[in-house]
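Quick heads-up: it's one chain on its own, the form predicted alone, in structure tokens.
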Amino acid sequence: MKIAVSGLNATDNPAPGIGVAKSLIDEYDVIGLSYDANEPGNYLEITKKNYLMPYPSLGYEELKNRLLEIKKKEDIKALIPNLDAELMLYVKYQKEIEDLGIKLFIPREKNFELRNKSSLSSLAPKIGLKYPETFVVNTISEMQKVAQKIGYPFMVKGNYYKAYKVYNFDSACDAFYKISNEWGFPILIQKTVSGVEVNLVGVGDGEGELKGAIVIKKLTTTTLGKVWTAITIENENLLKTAKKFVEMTGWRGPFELECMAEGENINVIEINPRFPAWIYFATGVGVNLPKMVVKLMTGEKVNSNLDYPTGKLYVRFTDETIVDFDKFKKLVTNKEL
């Protein structure tokens, strides 16, 4: 069975594609999907074969002509979307892929809505959870007067994706450019919160079940926030939280909750539809949760798994790899390598 997995970034800022695809690749073949002929993944031999895929912002159809042509060529089976400029676009458009033949397990467009940043402030209390103070601002000015208001240091962030925590107005406002020129409006104003950060990794059947799940602390990140050292523990409130979440939405696929966890207290600062970059983690630890997506996706019978080793480290490291420059050439020409 072929599988077609996006987001092959390995660079400082890493997409979780490498950690999906390594994660299945001792029993499907696994297709790479890319937006970029330099991303890492295109040249690291993990993935049978790649393609160059248009850019999500070019809309759906240029998405299922490529997709049909790759079929075509492949006879892909399924996909997962990894990436958080694509996911809107497969969420909307999610029954008319499966009509081209191509499964997904991804969550349903009213609950991708209601994990928006903006929303999370009336979803973090039914889940038990607390979310710290935030404001939505699509000014400069208005920014402004939510600075004197808080105080920094706070942090500025777009509603899907993108965020820095900023020391001063100068600062603040770069920041602003930056996620609005991107990402576009509104802007997240939110306050900081103290405490060590823990998340959580797992997958919801669609039915309220979570199917299965590892929690970890962050101990290192690199200067945008990734983890490049991390350690399994134990927390039953977050899991718990997590079974709430999935039973309540009835999630379907993957998802993160990132947190601040301070006693018994935790914040929840972001949820994200998808696999994080350190999902292999959790494969390393025996939850391989990508391999309970593809069976979720083809209707097998899937056990629950919340049981892991704590106290496993994990590493990540830079590593280098030498290849022929025809293969860059070939694949920005033909758009597959």
The other form holds:
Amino acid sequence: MKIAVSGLNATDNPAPGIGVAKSLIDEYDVIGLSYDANEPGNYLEITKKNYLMPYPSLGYEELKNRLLEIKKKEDIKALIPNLDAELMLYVKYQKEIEDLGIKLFIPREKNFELRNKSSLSSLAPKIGLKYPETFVVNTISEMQKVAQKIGYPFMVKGNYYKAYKVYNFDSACDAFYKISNEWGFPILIQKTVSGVEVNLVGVGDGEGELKGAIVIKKLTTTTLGKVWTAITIENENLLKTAKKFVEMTGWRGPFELECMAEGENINVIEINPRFPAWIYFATGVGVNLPKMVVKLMTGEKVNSNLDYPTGKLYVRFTDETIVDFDKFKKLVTNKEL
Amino acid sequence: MQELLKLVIDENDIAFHPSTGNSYQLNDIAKEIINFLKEGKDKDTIIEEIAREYGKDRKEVYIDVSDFLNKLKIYGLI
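Right, the form predicted alone is done, so what does the form predicted together with its partner chain look like?
What follows is the whole complex; the chain from before opens it.
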């Protein structure tokens, strides 16, 4: 069975696609969907073939036409989208895409909106979490008013990507422009919370059951906050929260809870409606969530797996590969490789 | 105390706390005190046992054990 997987970037801002593909390749043929010929995953030979995709901003018709072309060539049966920027399109048109003969296992539109950063404040208490006070701003003067109210330091965040901790007005403006120039508006201003960052990746079956999950603590990160090393931990509170989140929303598919934990207190920072870039960690400790998603989407029986060893270390490292430049040219010209 | 009970001490005397992911390097006495606490012994008993075992003055041991227990409190382990 051929499964398409997006998000093949593996540079300083890695995407989940390669980890998802590595979790599947012993059982399935993985077809890579890429937005840029520079994405390393196009050349790593983990995927059987790679296709360039139209940018999500071009809309559903472009996406549909491209998926039909790929389906005709590869007969892909399923697709795992892994990028925030494309997910809205897949969520909105999931029925239409499934009608093309491509299975998805992603959240329904109302759930997708529910965990939007600007809506988290109302969701968090319902699942037993705290959410740091957050303000939506669109201008520097609005941000300045918020700064006067909550004081420094605080977080300046994009609605989809990027977050910077700022300590004064100059660095706040810098972060505001950096994020808005790249990702647009609104900008979110969030109070900082203390504690250690703990993350949970899980899969909901769409009927209220958490099928699999692991909890990790990041030990070292890059300047962008991307994990270098992490460790598996057990956190009963966070696991209970994840179960409640899945039960309450009937969550369908993968998700990541990004939290700050201090004793019993857990503040949710973000809920991502997809796998995180470190998803291979879960596979490596025996909880293969991407395979679980494939089995759920194809209607196979899936046993719950919330059992994993604690104290396992995840180590991300840089690597190089050398390929013929023709491959790059071929991908740019033919949109496939 | 519940958090202390979760500590897993390996052969290199590194204690790993599986809920927080924190690790602590222990010396012999630290390991001994943690094991005493896990056995449910109270502070006075621990001080007595350590003073007797190492032939030290009870007052001196009292200060060190108190200091160590404070550290465990700060780390949220007791």
